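First comes one chain, alone, set out as structure tokens in the form predicted on its own.
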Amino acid sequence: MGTISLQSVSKTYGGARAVVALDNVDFEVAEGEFVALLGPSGCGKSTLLNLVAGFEPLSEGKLLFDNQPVARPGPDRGVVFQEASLLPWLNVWENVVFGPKVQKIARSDYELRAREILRIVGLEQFHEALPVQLSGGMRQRVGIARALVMEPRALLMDEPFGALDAQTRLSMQALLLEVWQNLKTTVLFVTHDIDEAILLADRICVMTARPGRITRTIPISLRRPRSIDDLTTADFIRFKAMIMAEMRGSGH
């Protein structure tokens, strides 16, 4: 399935000086559909994107994944970060399948998957490379790939091109357009750019500054498949101009 459910989610860190970094944030995100989560740097997108996780835990409301409380991380939901986070010392392969093999899952039952993704995310001739002898953008395709080996049921990403120069974004996005159109798997992704939100996204959720909450969730109804041609449309420009007012309301 990979259903994620917020219901009333507040999350607030402790201290001397107490700070709400949700409040009160309700959305749902259906089986197979892609979600952004825009908003400005601090507004509690990545926070949002950790409870879902299992990394951190809510401090009010009810936050489901599958129609079961999420208590902890798992395989079911895997996460991109901003940086991929590869172990240096193992090749691409190693990196990918790390994951399967810490699971003491049986290489038979993760090896032709395995292939096949790194065929998905164009790395099947640098699976003998070493993180270092990569760009940034195959970084990001081994952290992907990464994620996608353990077949989870929800895509958990963190700005995951955001640390990229604005070329290999491009490339990047058009990548995760195509893996996304091939496996459809759930996708709750963070990002602070409207144009890649809308590139992306089955719906927008627009958030505040903090304390994090959802001002308005857009449906964005530009055609599949989509590609890197779609930013220069009329359609596209006028849902950048309604959620740059969106936000602007906001006091963003």
The other form holds:
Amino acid sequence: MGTISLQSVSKTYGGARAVVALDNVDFEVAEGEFVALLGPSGCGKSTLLNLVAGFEPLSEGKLLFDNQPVARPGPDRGVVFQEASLLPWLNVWENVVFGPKVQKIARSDYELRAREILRIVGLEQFHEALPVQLSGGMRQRVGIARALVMEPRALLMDEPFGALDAQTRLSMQALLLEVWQNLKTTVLFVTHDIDEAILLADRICVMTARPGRITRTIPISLRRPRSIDDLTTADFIRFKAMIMAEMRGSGH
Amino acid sequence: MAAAGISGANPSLQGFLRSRVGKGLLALILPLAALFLWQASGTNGAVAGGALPTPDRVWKAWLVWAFDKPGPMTLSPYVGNWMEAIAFSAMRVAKGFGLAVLVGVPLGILIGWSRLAASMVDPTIQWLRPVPITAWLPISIAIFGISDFGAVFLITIGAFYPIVINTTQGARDVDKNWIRAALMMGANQWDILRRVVLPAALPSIFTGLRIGLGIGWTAVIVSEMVAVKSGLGYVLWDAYYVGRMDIVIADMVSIGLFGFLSDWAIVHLEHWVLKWRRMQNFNQ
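Next block: the form predicted in complex with the partner chain, after the form predicted on its own:
Let us now look at the entire complex, which starts with that chain.
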């Protein structure tokens, strides 16, 4: 449940001058695994996530989610967007239950879970608030909650904390570690932040740009459960030094 | 900022001019000055060599038009039936505008959302749009005769274009990630249109409604002058023929007043419906 498999996947954006965003990528994510895609902007890491989400069609190759070809977006793959992308005319509660509602699930079947998830992400006092009344971090908590409420088999997170200040980012990372520790959902996490990738992931796939490729895969063997205290351990620093060397080496 | 320019260095006066009452008083300066000049330039209740009445005579004519009861010997048609004229015109505007909204908003959403609909319908709308509502008058009379629906038809046509065009624009400009988020949560096309595209387009739709309603008032006056025998437009033209310029002017002021009031109503509806938008602008 929640396995992702890319076989020789390429993605080319058409137009007068075609741009190869992904070039012949092979990539697997196992059930319950937390994988980070790490790379500079323009390396195709968000494109890869969009393909898995079903937002864009692939140009070549095969993309399977739980052994089924991906054809369209769906609630089995919960996406957390960079800027949360909440619907600004709906309040927190309405944003979170939008999914179950359009899927015509009976209110009694999702109400308790939605309340529980909003409590976990620390927003139980904010059901009635509009997104514009929330801080960036709180908005992203809603973004995570609305994905989790659908009980997706995989979470696809596209630089979800990239727009937040350092302090808020740390608390969001701590929250995500805690939530994931309990759910063990498959997570595909796109980031350009090395610390974030090491802290969260079981495995980091380093990507390079033009054309977008995965150049190296690094398993992160730090013990779980992790917390933001791990950011300063010797093991952590060793991984960081290794990845920085890797990225310098491939960065021409 | 203009207030700062007028009041110079006096901060308390500046504050007053920015208050609600201060703004209201500022708004009255121009009309009151015009009224005063108009009244002062007249002799024996007439200006421009007797072509126009002075404001006091317009006021008296309006009082009779609005409040007097016609007796058995009354010959003037402008006694006690002001409200009736307003009601005729306002009802036509309401019907024509309502029809334009019913057709224009769904069509605009469709054109903005579907490339197929855009290619099929949009060019026709763009070709027909430059035809002014006055040019539709002969066709309207030929089809509907001198009837209520002729006026409603013209108002609908006039209000339709700004509504459909602004709605289209709003539906086209929807944030791509809102649609992606909705799809990801399992929304079908109908959910997307109703729960994402329509609310996201509402700010543009309201712009279209305001412009459309303004054109609706123009259209009702034009069509009543020609194609119907009641309402403010009919009275305007009829009063001109019998030389009652006092009624003509009272009629014009009434049109302005009710056009303004209906616009005010839409703005307040917008304020209420788009609460999220207002807060967004405030926070930025």
